[in-house]
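Read the single chain below, which is given as structure tokens and is the form predicted alone.
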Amino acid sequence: MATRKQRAPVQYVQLDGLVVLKLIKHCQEEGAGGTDLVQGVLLGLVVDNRLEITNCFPFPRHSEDQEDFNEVQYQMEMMRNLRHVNIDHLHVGWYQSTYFGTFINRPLIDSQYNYQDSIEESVVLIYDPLKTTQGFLSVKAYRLTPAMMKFHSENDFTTENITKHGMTFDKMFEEIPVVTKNSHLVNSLLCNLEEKDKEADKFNFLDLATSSMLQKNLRQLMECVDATTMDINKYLNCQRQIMRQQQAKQQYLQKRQQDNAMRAQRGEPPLPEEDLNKLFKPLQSPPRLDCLLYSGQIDNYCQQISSFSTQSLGKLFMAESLQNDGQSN
């Protein structure tokens, strides 16, 4: 695994065609047509303010029956196999796959906290097998920001530690470039192949039907909205059992100074003290976190769906001037 240095903060990820292709290859076999996640181990090394990613190999599936199976030994062993063949095996993080944009949750946050806490510099590559299929290569990492660091290694996600930290849902992710880099060879036979391609697959991009992305996009955001209005309502429930358990403990203390003050008059010994927090047993508030999450998700589907919506106006407007040209003509 990479060594933690002081190195200058990485400014983008530099991707190897082999990764993009391994990954997809990845989710073609395993990912159920982009319905279960897959996820993997990314190698690679830190050069200069760059992480250059050069492999990856999947984390292998088994069943519940399988208990006596050690991820950690097989990543490790696979780590060991590569560097006797000579490739990169440093450990610089982890991909996996989405459905839709939707990744932003709390095991990937937990996962990215523990690899950045003890790989500095390790990313997390987001693919979107559904979104490629439409034409659009979606290779996205993330890495958690330092505030978000500082605010997961304290473990209270109450209202009062998000708001002394400032926590918004902005400020947990920070996006970092990918650029995707080939060999010469590779470059030299990409040229060929596009050669070689027909004339009618160039306007492949032109597709209107985009319609039905837009739907799922808005079906997702849907339930996300939904998601956070229950989790709104179960905070605010629990408010106000707060505010009624305090009003109770007002008029429980109101009372006995009325009945300490009436056994004084009558020359009698006050009420013995008694532990409130034993009578009225405080309520804890729900976490905070999904909340935060869920704010994160609903602002990737609005980013989603503006960018299909651009595009898809874009080729109704060029369709429509194609299509008057036509009747002129």
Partner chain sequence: MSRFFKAGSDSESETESSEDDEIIQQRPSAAPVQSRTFQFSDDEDDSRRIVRSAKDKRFDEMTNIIQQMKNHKQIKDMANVLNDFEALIKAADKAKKVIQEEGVPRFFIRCLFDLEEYANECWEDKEWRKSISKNNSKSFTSLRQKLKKYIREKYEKEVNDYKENPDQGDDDKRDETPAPQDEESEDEVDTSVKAPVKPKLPAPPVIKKQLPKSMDDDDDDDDDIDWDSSDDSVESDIDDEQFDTGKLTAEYFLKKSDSGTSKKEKKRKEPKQMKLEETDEEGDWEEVKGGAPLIMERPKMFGKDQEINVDAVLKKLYEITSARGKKGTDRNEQIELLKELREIAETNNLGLGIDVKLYFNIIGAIFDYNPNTLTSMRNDVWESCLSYLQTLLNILIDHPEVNVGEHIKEDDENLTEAPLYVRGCFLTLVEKMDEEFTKMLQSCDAHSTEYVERLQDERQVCDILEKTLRYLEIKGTTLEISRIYLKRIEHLYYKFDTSCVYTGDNEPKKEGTSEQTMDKLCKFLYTSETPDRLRTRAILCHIYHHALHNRWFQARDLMLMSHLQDNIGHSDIPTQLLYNRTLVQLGLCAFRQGNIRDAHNALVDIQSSNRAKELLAQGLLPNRQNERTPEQEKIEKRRLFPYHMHINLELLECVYLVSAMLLEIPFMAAHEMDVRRRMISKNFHHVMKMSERQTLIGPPESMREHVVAASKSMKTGDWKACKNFIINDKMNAKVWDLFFQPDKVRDMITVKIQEESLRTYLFTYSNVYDTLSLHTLAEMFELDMSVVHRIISKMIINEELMASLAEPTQTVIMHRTEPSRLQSLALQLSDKFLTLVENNERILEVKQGIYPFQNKRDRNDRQPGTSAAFQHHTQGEGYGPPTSKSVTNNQHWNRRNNKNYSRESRNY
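Now show me the form predicted in complex with its partner chain, since the one above was the form predicted alone.
Nothing else is written out below except the one chain.
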């Protein structure tokens, strides 16, 4: 373990074509076309500064009533079987599908923390099936930053702790570049196929129907903003309460001092000290992690919208010039 820790952190993720295909297949078959989330385990190896992901298998879907189902056991069993057929069996992370980029939330953070806690190099692959259907394969690899790991391990999400760690929403995750790599055999096969299949529709990424996508994104964004507002309101209320308590405390202390001063004048002993914390119980300020997550999610949405819009604009300009061409001809 010690040797592994000293190694330079993973610089990029190298995905095997097989993994991508399996991922897409899983999502297509079980995710109801992208609306349901699917998850699975990534297998691979760390080589130098890259993480090679060479295989994966899905978490089986099980209904609520199958309580006796043991996921851990299933995973162990699966990995053992894979080892028997001499396939990479080292656990290097997990993958999850997403719906319009909604993935930054508490469960993801928690499980990723657990993964990284036990397997340092593990990453989470986020696959967006909707984007893929539009012609852009979207697989992104994320991991928690060391700062976030430390922050999470303390399990203290108060404002003070956030300040101490200097944690902000953009410092929680770091994205690792993903490279897809196929074996030469597969590449040659693909080249072969491409030659044979000439009429294939390769232009679905030129889709101009931007508004529905943007609308959905906006709706999601709005939900997120609402949640943030609520969270902020909660925090605000808490702050006010703390303020009020502080004032009451101050008044109490002042009165105490005055009383004591009077007593000292009269030559009486000062009043006994009382435990202030008992009189004014310190209020719990609400955890701020959710707020961070919402901010992160909003940021994510915004980036998504912005990149989408840029592309759409490009497409629109292209369409315009094509139109003009057609007219002039």
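What we label the rigid core is the largest C-alpha set whose atoms superpose within 1.5 Å from one form to the other. Positions refer to the first chain, counted from 1. Because the structure is predicted, anything quoted here is derived from the model rather than measured.
The rigid-core alignment places the CA of S111 less than 2 Å apart between the two forms.
After superposition on the rigid core, the Cα of D299 moves by less than 2 Å between the two forms.
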